Each structure stands twice: as structure tokens, then as C-alpha cells.
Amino acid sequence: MSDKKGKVILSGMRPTGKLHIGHYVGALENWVELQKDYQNYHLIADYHTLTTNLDTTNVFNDSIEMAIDWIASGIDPVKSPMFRQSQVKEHTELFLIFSMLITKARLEKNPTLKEQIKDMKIQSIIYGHLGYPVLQAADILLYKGDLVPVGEDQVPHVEITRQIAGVFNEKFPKNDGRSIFPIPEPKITQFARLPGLDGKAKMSKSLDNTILLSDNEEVIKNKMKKAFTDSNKLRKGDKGNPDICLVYTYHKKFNSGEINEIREGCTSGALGCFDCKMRIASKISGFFAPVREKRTLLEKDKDGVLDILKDGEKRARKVAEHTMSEVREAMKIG
């Protein structure tokens, strides 16, 4: 199908509460643009949180806060239903079926899983964590997703989804011989990862190196004061190397109009690091001012946000039920 409007995209995040600017650059900005041309579904992946943490105390509130940031950033829930994974039970049914179509050895080869185990210092992996790419496959294929917007580190998960879709289609075609599931393609984001304030490759709340979408200018300035820069540029007048400075990376994203001036000032020594940091702090604050303004209004009506999720869940459930009726008919079960 060549018409973009006919193509489906399923995107999602684990509910982690308030989102940071890395989420915006790596996902939300792309999602907002994609909804102009595609049918989008946005999943709050609350079941996925259980793969690494069984404490569900904050999952509900974190889901609401994340939905607020989605809407404030420009996701239109009328065009693009947003919903909690746990409220559409067909996700778990399709996950169970897909679990029969892939081997343990294949899942253990997943490089993203290996990286998680290393980063989180996991000694003994649970079945749900090993198999979470299978649950992701169910999430995507339940809505017959054609494209999956991901960063490069998530491409192996899409490959697993493609493999599962292919195996199912081969073993369980429709009565007329057609396939139930499309073979989805990864859609790589161009600016997939924003470095953290500490210079780490990834911005993460667990590393305390983030700027939240909800942070005001004063908070952003205070955080930016601690940001990692070129260690050889200690004071104004020292010549710096912007190519190894994360503050310059932020300028490239949020201050592109002045990027040549910033680069020249850094390399010549005319621009001190403190002034450079305060300039980008103001730019970031201004960039996200409309998001903060809309977010403030949504915070005052969390019941309304919950109603938006419930409406999205009703619409998603209708699609999911249809897909599962096709699956059961093809498999001759149920």
C-alpha cells in the first residue's frame, strides 16, 4: 500500500512519569510529525514495567503524567488513540501465542537485552524480561503496524517482530491464503539520542542527568551549570573543541540559528562556557514554553486526561478484538 494514510504505526513507552527533553528529541517530536501522514496508536506500556520492577505503586500516576506530556508535546488523541496496554487484554493473548513461535536461543541473542542486563547488573533474568520483545511484537502486530519508529538500539526488537510475523503468516494463513500480519519496517529517527547533562550517551532519570519538559527556565539554568563540557577549556579565553562538548550538541538542536556564532566563539575562546550554558538554557526554556503552558492546564484536569485514555482504550480494543478474531479463525481455535 503506497498511500501513507493507509499505513499504521504503533509507538509506545514504559510509564516513567514526567518526561525529559531526550524523550522529546528521540521520540515525541517524531511522533507528532508522523501523525500528519499515518494512522498512529500510542501505547503506555505498563505491562512492560514488570519485566524489570514488580513495584506497581506509581504505575497509574506515572501513566497519567506521561500522557500529559504526550498531549502537551502535540500528540492529538483524537487522531492518534493513546491507551494503557493493561486495559486491552488482547495484548496478553497474542503474546502467549507468539511465545510459541520463537526459541529461547533467538531471544538470548538480542543485543539490546544483553546491554540491559549489563547496565542494570542483573544476575538472574526472569522469563518476562527475556521475552519482552515478544510482547512488543504483540503490541505492534495487534494493530497491524506497518512501521515502527525506533532508535538504532531498538532495531533488533523490530527484527524479532518481523520474524514472528513471518512465522505466523506461514503457519496460519487466512482461508483465502492471505497473511493476517504485515511485516513491519523500522523507521529510524534522525536525532535518536540526546546526551545527558553528565556527558553520558543517554539522558535518563535514573542517572539524574535530565532536563524535564516541565522544568522552568530557572531550573534549566541551574541544571545546565553542572553540564559536562570540554575539559581542556577551563576559563573564558581558552580555546575549546565544540565537537566533544555536549552543550554544543544541545545548541545544534535548540539553537541552530546561532550555531556558527557559538562554534566560532568556542574555538576562539571568546565565548566562555558559563555564558554558553546560559544561552542554551534560555533557548531550551523558550523552545518548550508552549509545552509547559499546555501541561499546566492538563495538570489541573487529570480526570479529563484519564477520560482521554479510556476513550483511546475503547478504540484500541475494537481494533484488537478484530485482529484476534482473525487470529483465532486462522488457527482454528477459540
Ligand code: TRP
Second form
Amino acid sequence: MSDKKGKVILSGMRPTGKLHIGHYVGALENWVELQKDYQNYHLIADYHTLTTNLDTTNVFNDSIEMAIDWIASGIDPVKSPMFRQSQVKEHTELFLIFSMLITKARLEKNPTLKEQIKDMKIQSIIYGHLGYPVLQAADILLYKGDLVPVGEDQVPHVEITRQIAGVFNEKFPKNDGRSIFPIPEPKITQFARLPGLDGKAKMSKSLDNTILLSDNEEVIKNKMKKAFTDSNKLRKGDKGNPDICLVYTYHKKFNSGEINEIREGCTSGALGCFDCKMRIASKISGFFAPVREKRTLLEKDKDGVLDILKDGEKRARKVAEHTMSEVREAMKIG
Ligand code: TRP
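Mind sharing the form predicted in complex with this ligand? What's above is the form predicted on its own.
What follows is the entire complex, opening with the chain shown before.
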């Protein structure tokens, strides 16, 4: 454990409002574990939302809602500062400097960006969208992040961060010859993302196939009724194939104690899809009951949540200011 001590983790997420259970499984659960062993910083990437949406009406509220879900899921904002990117001005400053250290061609090679361009049918890319991994590099390196917990899609961005850190360190060493920045590594989340209720590879707000952390048992049951299952199993008595059923994936995650019984019931036909769905819906509801309870309390005190963010921002700013003073000194600016 001692090699973990003192290491810094920077994790970040775009504020998209209320989070779903896919966020929990893909990221939050992992972050909660990591805060035990590392110094964590939790960044709300509000400026990043501008890359694909200039309607800022909901950004503030979405950030608060996301913070509520983070805290309710077990992230301790006292231990690990939680803050909005837009409130620590050093992010934009370091972003500017970093943008001089990477070429346009390198940014255009980014496979995640290429996918976004294809998915969103973008004709002509916005300058800030092309450059958003550079802002992400600033997010990570301002806090000297050693590790960045990410899904596969974000690995190219950590690669870009590594490259920028290397170039900066070489060009601008400290007076004593040492480097300012670590070369961060991606920490891939273990459990694959949860599939959406429609069978798509992941849950996503825009696909409307999610179960929210705030959904109560009744809502979960209603949503689950519409979930896709093995299309060859139409009624109770039909034999099903759990390995192609997304409801079974949910059982694996949230009902591992009864997994053999569920598999057996599905393959033999004794368990109908409706009953199977209602069983997992109530398990999921039970699993998230403590999160729901906590988030209900936090919802009633949004001013308190904002205060938590402001406190995190104060602490984050201190670290960021220190890094920037080192950067300016090494660059002999000011
Ligand atoms: N780029 C990430 C996303 O689109 C969000 C993000 C911004 C981030 N800054 C970060 C993730 C720093 C990890 C570290 O989801």
C-alpha cells in the first residue's frame, strides 16, 4: 500500500444532470474505493460541455445534481476536493500554454474525436472541440495527477496528456533540473459499462435507456418492464438464453447471490421474463436505497451542496495556483 501513498488521482466527468446506475458501475463505485488509498480530486468538467452544446441554461444546475449523486454515492468531499473546472481559472491558463505544445495534426488523429465527429455528424469541427483533450491535460496536470480513472474512450486523451507533460518537462525544467509534471497513467475501470435498457452497449441520457440513481422502486419496475430480453423467449415456459439477455447482465452485477437460480430458471423456462425483471428491479432498488435516501436529503439543501463545491474550489485553487507559479517560474514569465 505504501507505493500508493502520496499518489494523486484526478477524476473528471461532464455534468449531464442526474446520474444513472451505469455511471455508478462504470465510475463512481471505483472512485469511492480509490479515495481510501490515494489523494483524489474530483473535477466537474463544466467548460467541457461547451464543446458540443452552447446552451448553458442547465450547466449550473446539472453540476449541482451531479455533485449530489457523487456525494450520495459515497465520495467524501472533505477528503477529496470536489470542484467545478470553471471556478478555478488556472485551468484556462494552463490550457493556453499547453495548446502551444501540440500540433493540430496530432489532435486530429484522436480516435475518440473521430467517433464523435461521425456520431454527431459534425461537418466542421469547432476549434475548442478539437482542443478539448488539451484542456483535459490541464485538468489533470494542474493537480499533478499520477493516475486518471477512465473508460476506454478516454484513454487517447490521457495519451495526449502524457505527450504534453513530456514536452513541457523537457522544454521547461525547474531551476534544479527536475520536472514539474508527472507522466500520468490511465486507470481503466474494471467492470464493463452497464448496457442500456434497450440493449444498446451503454446507458446514456441521450438514448433514454437509463435507470437513474434517483429512480424509486416503482419507476425502476416500470422502466424494467420495457427492457429487452432474449427475443426468442416470448412467454414463461420458453427456454431462454441468459448470455444474450441484458437483464441477466443486471442480475450478474446486482444479484450475484441468486445468479445460478436465475440462470437455471431462464434456461429451463421455469422463470418468465416478467418475474425475472421484477426480481432484478427490486434488487436494484434495494442496492441503491441508501444512495437515494442520502440524495433526497441533499436535494433539500442545494445551497449546502454549493457550499461544499465552493470549499472544494478553494482547496483546488490553492494547489492550482502553486502549480502555475512553478510553471511561470520555469518559463521565466512574470
Ligand atoms: N473528457 C471527459 C469526458 O468527456 C471529462 C473530463 C474532463 C475528464 N476533464 C477530465 C476526465 C480529466 C478525466 C480527467 O467525459
